[in-house]
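As a starting point, one isolated chain is supplied in structure tokens, in the form predicted alone.
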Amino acid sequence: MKYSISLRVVHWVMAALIFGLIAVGFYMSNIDPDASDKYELYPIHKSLGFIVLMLFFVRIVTRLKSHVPTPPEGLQRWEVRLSHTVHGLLYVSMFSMAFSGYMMNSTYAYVEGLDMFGLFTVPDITAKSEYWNGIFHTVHEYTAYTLVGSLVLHLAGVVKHKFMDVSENDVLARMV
């Protein structure tokens, strides 16, 4: 049995955005501060990150309202537990990453609101604070590694079930 079409669409849209945001985020954090394109990428990164935050809430509501297939019967108990743990880490890190990014923007003294591609501005939700900006920056940075690690485990599980297990355990088929 497949996941609902709405869950599959949200999953793949978020996956594409998150992979792009991770790549751009690591690129921005590792290039010279004087690089010509570094600060051109920030507004795009912030806007897409906020979209991921909103999609996170859509995903939660959609998941609660949708039928979620039970794990394939051929999976070992430890595989199911590990899957639930990895999915939990993914959810926590997706939210932490997007929310800490929004909070970094909200607490940063040199911007007012979050410009969404020049179409509208999402207002700040907290006072400007160098101290809290540093805290949210640290959370954002460390959560990036948690998110990457969780994604690696998630993808390793998908590959294992696709290519090393019997076809009944192919979890990817349920999400495409």
Given for the second form:
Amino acid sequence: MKYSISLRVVHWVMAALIFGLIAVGFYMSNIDPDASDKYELYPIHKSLGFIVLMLFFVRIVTRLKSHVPTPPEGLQRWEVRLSHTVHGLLYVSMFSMAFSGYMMNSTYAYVEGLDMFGLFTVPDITAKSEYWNGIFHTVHEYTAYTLVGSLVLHLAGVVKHKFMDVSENDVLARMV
Ligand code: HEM
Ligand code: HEM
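The structure above corresponds to the form predicted alone; please give the structure of the form predicted together with protoporphyrin IX containing FE next.
Full complex below, order starting with the chain above.
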């Protein structure tokens, strides 16, 4: 039994966006502040990050409405518990990253709204505040580590069940 086609599509689209955002996020925040291209990546990162925030809500609704397959029968109880915990962490950190990013922008005094690829502007939802900007920046930075850590576990689980387990436990087949 596979995940529904809509959950599979949204899983892979978000996975691609999130891998890109992690790479670009670490790269852009670590390059020299005086480098000429330092701020060229920020608008792209922010716009794609906001798309992830919107897709997150689409995903939650889709998940609530569609049938979610039960874990393969052959899995140990601890494996099921661990995979549910990791999925939970992934959902929380996905949301926290995208929301804290948007809030960082919304509280940042030097921009008005979030420019989406020059097409339209998403309005701010807060007052400008240096204090809150700092808080959301810290949340964004620390959740990045939680996200990367849970992703490592997520991928380790997929690889284990694909290559070091009986074929009935291959969870990847349910997501492709
Ligand atoms: C799931 C979505 C997102 C992911 C996975 C992500 C990932 C990251 C990562 C890994 C970093 C580097 C770590 C850090 O210094 O904080 C970063 C930095 C940053 N992100 Fe995101 N991000 C996301 C969404 C957003 C959104 C929606 C915005 C704004 C609208 C945003 C704005 C920023 C900014 C301004 C920085 C640079 C902070 C600095 O210069 O220190 N991000 N992001
Ligand atoms: C190459 C990268 C990835 C692979 C191979 C992969 C693979 C999978 C597989 C096979 C499942 C189904 C697990 C099961 O049946 O129990 C799954 C579920 C899931 N994946 Fe990924 N994934 C990847 C990237 C990501 C990323 C980047 C995220 C988010 C940050 C993510 C979040 C999730 C979540 C939350 C679930 C649980 C789905 C649900 O039950 O709602 N995955 N993934």
